[in-house]
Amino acid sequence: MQMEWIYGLIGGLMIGSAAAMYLLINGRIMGASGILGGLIDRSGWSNGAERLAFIAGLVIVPGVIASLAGGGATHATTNIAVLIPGGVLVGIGTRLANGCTSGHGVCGISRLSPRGIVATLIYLGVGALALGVLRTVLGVI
């Protein structure tokens, strides 16, 4: 049996556990979009260090981790044709959702929000439609 799928369990416990700890100790729902959203239109500004903290614990932390594991496996495009567009639609999602998948579906489904459940549907069937499209019909993936 392979034990790569530890890994995701690992992960996912850690995502679940600081979502929790977010909650419980600051009251307010641990959506990344949301924090760092309101560090650059400046509504978020009165806990600022906070929320940079966050953020920076979202980019430093894994790359730890990978380093000390011997480095990390991506199966991630190389085109960037691809991810710059990507990532313009996934910031203008995350927008038009007001959430993003740690907002919604972690945060969202564990509260049994309808609105999280919806959109984690959603974004999950979009998704998968666009992977579909941009590696059988497309061929850029």
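Here, rigid core means the biggest group of C-alpha atoms that superpose within 1.5 Å across both forms. Given the structure is predicted, the values throughout are model-derived calculations rather than measurements. Residue numbers count along the first chain shown, from 1. Compared with the form predicted in complex with its partner chain:
- Once the cores line up, the CA of S110 ends up less than 2 angstroms apart between these two forms.
- Remark: with the core as the superposition reference, the CA shift of G91 between these two forms stays below 2 Å.
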Given for the second form:
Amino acid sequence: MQMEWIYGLIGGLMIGSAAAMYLLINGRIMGASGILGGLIDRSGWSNGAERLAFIAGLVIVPGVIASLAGGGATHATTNIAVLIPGGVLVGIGTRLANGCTSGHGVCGISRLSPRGIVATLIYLGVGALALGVLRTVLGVI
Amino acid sequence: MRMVFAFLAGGLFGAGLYVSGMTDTTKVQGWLDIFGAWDPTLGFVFAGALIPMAVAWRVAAARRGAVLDGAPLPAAPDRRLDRGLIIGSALFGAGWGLVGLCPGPALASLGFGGWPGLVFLLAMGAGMLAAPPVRHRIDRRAAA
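Can I get the form predicted in complex with its partner chain as well, since the one above is the form predicted on its own?
What follows is the whole complex; the chain from before opens it.
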């Protein structure tokens, strides 16, 4: 348990290196919601193949690592009354805000973008509040 | 070549999410659970991710274009704090707290997350599809 922060730090360095690589080599901002959302609402079809290649890597590589490591689990809730509203909120929210944890959080804060900093403070605050109310106060999730 | 490097960047991102534990909703919700059993892991992930990226922005500022083909690098950040950013980030935060998945980990865990992850991803896609008309309404209200 006490070693988990080291995995967090190493994994974080990998995430940041991936974002650095996508910025300097491909010239693009590595934002998961933007890359996927542009395919879904067709706004990004002009460079759709590059988006699909990114998503293919993002899905396949951790899938292979998890199977080699003998599993991997998200421990996500199996309650669809939580999963569906949660997914819809994340989908609509990240597209209205033009970014999520990777785009606003990692890519935005690292260049001191005011939008990235404000977005991150809001989603962290509301996330903690939502979890606090639903878990600690109401005990429903 | 663009496709190859996009695949590699996506793969490294996914591997990093897996290694860091961010595909595990208990660790993400643990970070947000400041009223319960708080888990600091996500803070280390953020710190680790910001270091190479802060260097990359410095390098990018000194370059004219992308390494691969000289394509233009992203413009200076937009500084407007509009309604879409505020409302959208609040909605995203609520969904993130509810389930513990955000778009990157939702995709990265598709191969091993089972049906709950798939349900979440489909709902997220539906939300993304619904966003443009909602954004249009927010913009129209802001202009009025």
